[in-house]
Structure formats: C-alpha cells, structure tokens
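Below, in structure tokens: the form predicted alone, a single chain.
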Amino acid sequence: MTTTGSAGSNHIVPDRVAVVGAGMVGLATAWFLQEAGVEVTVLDREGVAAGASWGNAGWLTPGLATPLPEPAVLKYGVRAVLSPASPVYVPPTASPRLLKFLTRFARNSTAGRWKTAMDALVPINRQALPAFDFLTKAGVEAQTYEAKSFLAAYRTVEERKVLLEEIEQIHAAGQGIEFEAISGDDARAIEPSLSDEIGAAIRLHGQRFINPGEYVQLLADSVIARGGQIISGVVVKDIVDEIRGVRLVTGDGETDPFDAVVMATGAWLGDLARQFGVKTVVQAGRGYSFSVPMAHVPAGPVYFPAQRIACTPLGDRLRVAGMMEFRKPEAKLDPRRIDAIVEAARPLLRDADLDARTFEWVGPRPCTPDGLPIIGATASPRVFAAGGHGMWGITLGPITGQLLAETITTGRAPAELRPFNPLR
C-alpha cells in the first residue's frame, strides 16, 4: 500500500482491491481502480452481467434518471399492485422485510421528497455520459449508440401530460433534457413501427443506448486485458475486516487478505453490507424482457410510459422490457409477467412478431426506499458499497465507478457522492 497526503492527513492507497459483483457497476469500479494503478480481482456468484446488467433496456438517459419513489406510485391501488398484469406487482404473500421496504418507499413517494432526491441525482447525472466517453477514449471497445429517434408514445394527449409535467419538474431541479411534443401522425412519420393506436408522443433529443450485455462483457474484457482477474461461480458469504486486511469467505474457503473490498452485488447488497453499518434496505425490483423480430426495427428506443414498456433496437431485433416486480431476486421467471408485457405492447407496435419471442429474461434491479443509490465507504474505511441504483445502474454505472475509485484511492469522497452515503 502507498501513503499519500500531507502530514496528519495521510491516506493509504490500496494496492489490491477485491470487487464483489461483475455487473456494470462492479466492473466500472474495477476499471477505474486500475486507471489509478490498483490491482483488482472481481468475483461473481455466476459471471459477467449475470444479474440486472444483461437483459435490461440499455438506455443511457441521464436526463430521465429520476427517483423511483414518486407521487404517481401512490395512485396504484392495492388491487392493482396485486394483479399479475400490473406494471408494478407485489406478491400477496409479501414478507415482513418487503412490507417494511414498501412502507418506506411509500413515505418517500411525495412531491417534496422526490424533489430532494432529484436534487441529489442531478450532479451525478450530468457526468454520466462523459464517463462513457472516457471509457471509449481510453480504449474500451464497447460502443454507445446515438438515438436517431427516441419517442415516448401515448394513446392520447391526456396521457402525455404526466411525462410533460415530470419533465418540467426535472428542468426545475436543474437537469436539462431537450424534447418536443408531437402528434401521433408525426410520431409514425419518424417511427413507422408505431401503430395507429398512438395519438400523441414526446420526442427526446440527445439520448443514447447500448446493448447492455455486450457492453458489460467488453468492459470485462478490458479489465482482464489490463491485468485484472475475474473469477466466476464464487459466492461470497462473508467479509472479514481484520488488522492484516480484508478477507472474503466463500463456499470454497477464505481468500488471502485484500487492502480493500467493494461490494457491488446489486439486489444482494444488503446481505454483506448490513454488518458494516448499511441500514438502507436494498430490494429487488425485478424487470422482464424478451426480443422479437420486426418488419421495421426502430432507429432508436421507443417508450410506452402508460404501460411502462421500454423498447430498444438491438441489431435486427427489438428488445421489449417492462415490469417492476417486488420479489426475491433469485425467484424464477414468472411467465405471467411476460404475457402481461406482450398483451400491453401488442396493440401499440406495428408488425412486431410478439409470438416469436427469444431470450425471455428476468433480472433483479436493486432498489432503495428513497430512490438513491448507495455509494461510498461503510463503517469500515476498507469496505465500500456501490449499488441500489434502481433502474439506472447502466446509465450511472461508469460514473459511479469513476467517483468511487477516486474515493478509494484519495480518501476523499467527491461532493457528488455525499447524498449517497451508505451510512445514511
């Protein structure tokens, strides 16, 4: 380890760091630690992008990265959230832990708390796309794609008011996003894949998207090419912080000590972090997706906000994603959720063969009750947390890794991370 800083404020820079979790957040943290000269080992229970990082929509939309708890959530009745077809689903046999999370989530779904959380996200959102650009310029071969069109489509002008009001609130918080409200006919002229059911839309400008599984794999390849080690199939059961370093206890025994450890285990973050003073509950908000062939694949993402369905062009197919299902992260895929997305999307898309689905997938987004991620040092100055990004782990993964690596190597947390203190 190397000591830096002035007398009385020395910080020991770790030489060897273990990152637990090989999703976007964990691998970005590992990559930026390498940029600072740190040797990294990444461990994952399954493998690269095996959790929420693989099958999501892949949107890079910091302009839309807002807190998940919002006043609109409270409009869902109990009957609605208990329905398997609901875009937001809670199982009727919810555990006490889930009920505790949902109670706190509801308390944070007010206009005042949404604004406070939005104010916290704006500074990190502004740096999200530059962090992707940094990776590209540094030689990571994964691509980001400019959205030639990015449409939020609605059946009626009345439905559209909800997002227009939210965009006003986003602007009021100091976060810029360029848009224009257009008719259904104009939307179809831009994107012929929309059906005649669409009567109004919002066109967003300056957005990007990626193929998330491909991107994360290429980021992993870069970490390995730079001398890092990625070990798959390892379940970390415990983290032991002692005088000679931090050891990981796995199903195969114990590792040699590391100088520091980063917990980036997504929806499982609380399992390891609780002993280090992290009290914020991290709950799996599971999302579903599948891919379908289309006569005309859209030129960019298509969003159906009323149905909470996100569509992304990936090569010659369209990925269709949706649902917020609050269940255990390891629960099996529930085909009823896939069916619900299919039936909601069928009347809105033209010439999409929704019955020729492939790559049916479910992944556990790590959600927090206040809608803010958990990033930074825990009660141990050698154990760090990075997770709880909700739906924005892809968008905010690289900037999270960049700012957390700075924290670990300098001993100073950047101002952008202060609202995300793991000990809050």
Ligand SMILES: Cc1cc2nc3c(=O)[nH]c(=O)nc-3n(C[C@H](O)[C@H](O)[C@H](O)COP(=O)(O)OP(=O)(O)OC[C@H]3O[C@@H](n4cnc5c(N)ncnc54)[C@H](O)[C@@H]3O)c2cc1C
Contents of the next structure:
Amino acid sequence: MTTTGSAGSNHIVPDRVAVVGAGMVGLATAWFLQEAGVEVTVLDREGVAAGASWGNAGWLTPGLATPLPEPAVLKYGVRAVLSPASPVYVPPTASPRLLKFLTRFARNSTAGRWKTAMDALVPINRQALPAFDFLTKAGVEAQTYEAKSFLAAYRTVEERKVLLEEIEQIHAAGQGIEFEAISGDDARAIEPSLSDEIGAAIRLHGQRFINPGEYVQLLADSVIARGGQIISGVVVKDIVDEIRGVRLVTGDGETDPFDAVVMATGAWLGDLARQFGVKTVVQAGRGYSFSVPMAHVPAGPVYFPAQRIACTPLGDRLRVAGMMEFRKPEAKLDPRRIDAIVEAARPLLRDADLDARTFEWVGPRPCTPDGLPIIGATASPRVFAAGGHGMWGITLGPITGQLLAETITTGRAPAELRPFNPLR
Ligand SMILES: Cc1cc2nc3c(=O)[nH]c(=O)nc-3n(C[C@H](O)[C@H](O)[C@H](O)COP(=O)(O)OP(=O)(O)OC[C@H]3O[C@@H](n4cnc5c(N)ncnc54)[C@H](O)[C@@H]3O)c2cc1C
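Hand over the structure of the form predicted in complex with this ligand; the form predicted alone is what we had up.
Expanding to the full complex; the earlier chain stays at the top.
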C-alpha cells in the first residue's frame, strides 16, 4: 500500500484489490483499477457474465437511461399485474423483502422523485459512451456499434404519447436525445422487418449497442492480459474487514487479505453489502431473452415500448428481450414468460421465425427502489459497492468502473457519484 495526500488527509492507495462479481460492472471496475496500477483478482460464483450481463439487450442508450420508478411505470405495473400475459410479474405471495421493495418503489414513482433521480443520472449518462471509447482506445478488443436506425414502434399514435412525454421530461432534465416522430410507413421504409400493425414510431439518433456477452468476455480477456486474475466457480460467502486487510470467506476457505474489496454482485448485492451499512434493497427484476433467425435482420435496435420488448441485432439473428419478473435471482427460467414475449412480439415483427428460438435465457436486473445505482465506499473505507443499475448496468458499467476506481485510488469520490452513496 502507498500513502498519498497532505498531512491529515492521508489516503492509502491499495496495491491489491479483490472484485467480487465478473459482470459488466465488476470487470469494468477491475479494468480501471488496473489502469491506475492496482493488482486485481476477480472472483465469481460461476464465471464471466454469469448474471445479468450476458443475455440482455446490449443497448448503450444513455439518452434513455432514466430512473425505473416513474409515474407511468407505476400505472402500467398495476394494470399489468392483473393480466396473466403481462410483461411485469409479481408473485402472488411476495416475500417481506419484496413487499418492502415494492412499497418503496411505489413511493419513489412520483414526478418529483423521478426528476430528482434523473438529475442524479444525467451527469454519468453524459460520460457513459466516452467511457466505452476510452476502453476501445486503450486496446480492449470489444466493439460498440453505432445504431444506424433505432426505432421505438407502436400500433397507434396514442400509444406513442407516453415516450414522447418522457422524452420531453428527459430534455427538461438537461439530457439531450435527438429523435423524430414518424409514421408506421416511414418506420417500415427504414426497417422492413416491422409488420403492418405498426402505425407510429419514434426514431432515436446517436445511440449504440453491443453484443453484451461477447463484450464482457473480451473485457475479461483484457483484464487477464494486463496481469489480473479471474477465478470462476468461487462463491464469496462473507467479507471480513480486519486490521491486516479484507479477507474473503469462500466455499473453499479464506483468502489472504486484500487492501480493498469491491462488491459487484448484481442482484445479489444485498447479501454481502448489508453488514457494511448498505440498506437499499436490491431486488432482482428478472428479464428473459432468446434469439431468432430473420429474413431481414434489423440494422439497429427495435423497441416495442407498449409490450416492453427490446430487440437487438446480433450477427445474423435478432435477440428479443423483455419481462420484468420480481422473483429470486436464481429461480429457474419460467417458459411461460418466454411464451408471453413470443406472443406479444409475433404480430409486430415480419419474417421473424419466433419458433426457431435459441439461447433462451433469464437474468436478474439489479433494481433499487429509488432507481439509482449504489456506487462507492460503504461503512468500511476498504469495502466498496458497485451495482444496482437496474435496466442500465451495461450502458453505465464502464463509467461506473472508471469513477469507482478513481474513488478507490484517490480516496475522493467524484461529485457525480455522490447521489449513489451506498450509505444513503
Ligand atoms: C432482459 C434484460 C435486458 C437488459 N437490457 C439492457 C440494455 O439494453 N442496456 C443496459 O444498459 N442494461 C440492460 N440490462 C441491465 C443489465 O443487464 C444489468 O444492469 C447489468 O448486466 C448488471 O451488471 P452487474 O455487473 O451489476 O451484475 P451481473 O452481470 O448480474 O453480475 C454479477 C455477478 O456476480 C456474481 N456473484 C453474485 N454473488 C456472488 C457471490 N456471493 N460470490 C461470487 N460471485 C457472485 C454472479 O455470478 C454474477 O456473475 C438488461 C437486463 C435484462 C435482464
């Protein structure tokens, strides 16, 4: 460990840091720590991208990265829970923890709280794409793709109003997002894979996408190439903070002490973080995806907001993703949710072979009741939390890693991270 800073503000720069969780957030943090000369060890109960970071939609859309609790979602959620084919699922017998989450989530779903949370997100959203560019320039071989077209598509002009109003509020919060409202025919001219049922659309500009599983694997490869260690198949059961350093208790015994530890365990964050004063509930909002062949694979992402379905071109297939299922993160894949996505998507896409599905997948979005991530030091100055990004952990993963690595190595949290204080 090295000491920096003037007398009275001495900060011990860690030499060796363990990161628990090899998802986008954990690996980005490990990578940026290495950039500052720190030796990293990443541990994961399964392996790289074993949680939410694999089968997600891979949109890099800071323009749309807004807090999940918002007045429209609340209205929509209540309506949706009453319908069996709904894209939001809450189990009929919710656990006390889930009830706590939902109650707090509902309390945060007001226009005023949305605005406060949005004000907190705007500064990191602005830096989200530059953080990806930083990784690319530094030699990470993973690619980001400019979305040649990015269409939100609707059956009716009426349905489109919700997103148009939200875009107005996004603009009012100071986040630029360029768009045009277009007709169904114009949308089909851009994207022939949209069916005749599409009667209105919004075209978004300046957004990107990735193949998330591939991206995160290449980020992991870069961490290893730079001398880091990634250990798979190790469950971290406890974190012990003592004078000599921070030790991890794993299924295989205890590790040597590290100078600092980062908990980046996605929807499981609460399990380890609670003992370090992190009270915010992290609830799994599970999403499903699969990929299908198409006669014409869209040139960019396609979004069906009314059905909450997100589609992303991945090579010669289309990934179709959706659902928000509030259950335990490790619960089994429920095929009924896949069926619900298929039946909702079928009338909206032309020439997609929705019955030739591969890679059926479920993964847990780490959702917080206030819609904000948890990033920074905990009650221990050597134990850090990074997660809880909900719908936007891919978009915000690299900037989270960059700003958290700065916090860990300088002892000062950048202003952008203040609203995400793990002890809030
Ligand atoms: C259907 C769907 C679509 C999505 N689309 C997008 C999108 O388009 N754009 C976007 O920005 N975001 C999207 N998201 C959200 C995004 O996937 C998540 O926010 C992000 O992947 C979270 O990353 P993470 O690293 O925090 O968590 P994870 O990727 O879940 O990683 C956590 C890791 O921790 C490990 N772990 C947990 N507990 C332990 C333990 N005790 N010991 C050891 N290891 C442990 C797990 O195995 C896992 O690998 C989507 C999510 C879903 C489900």
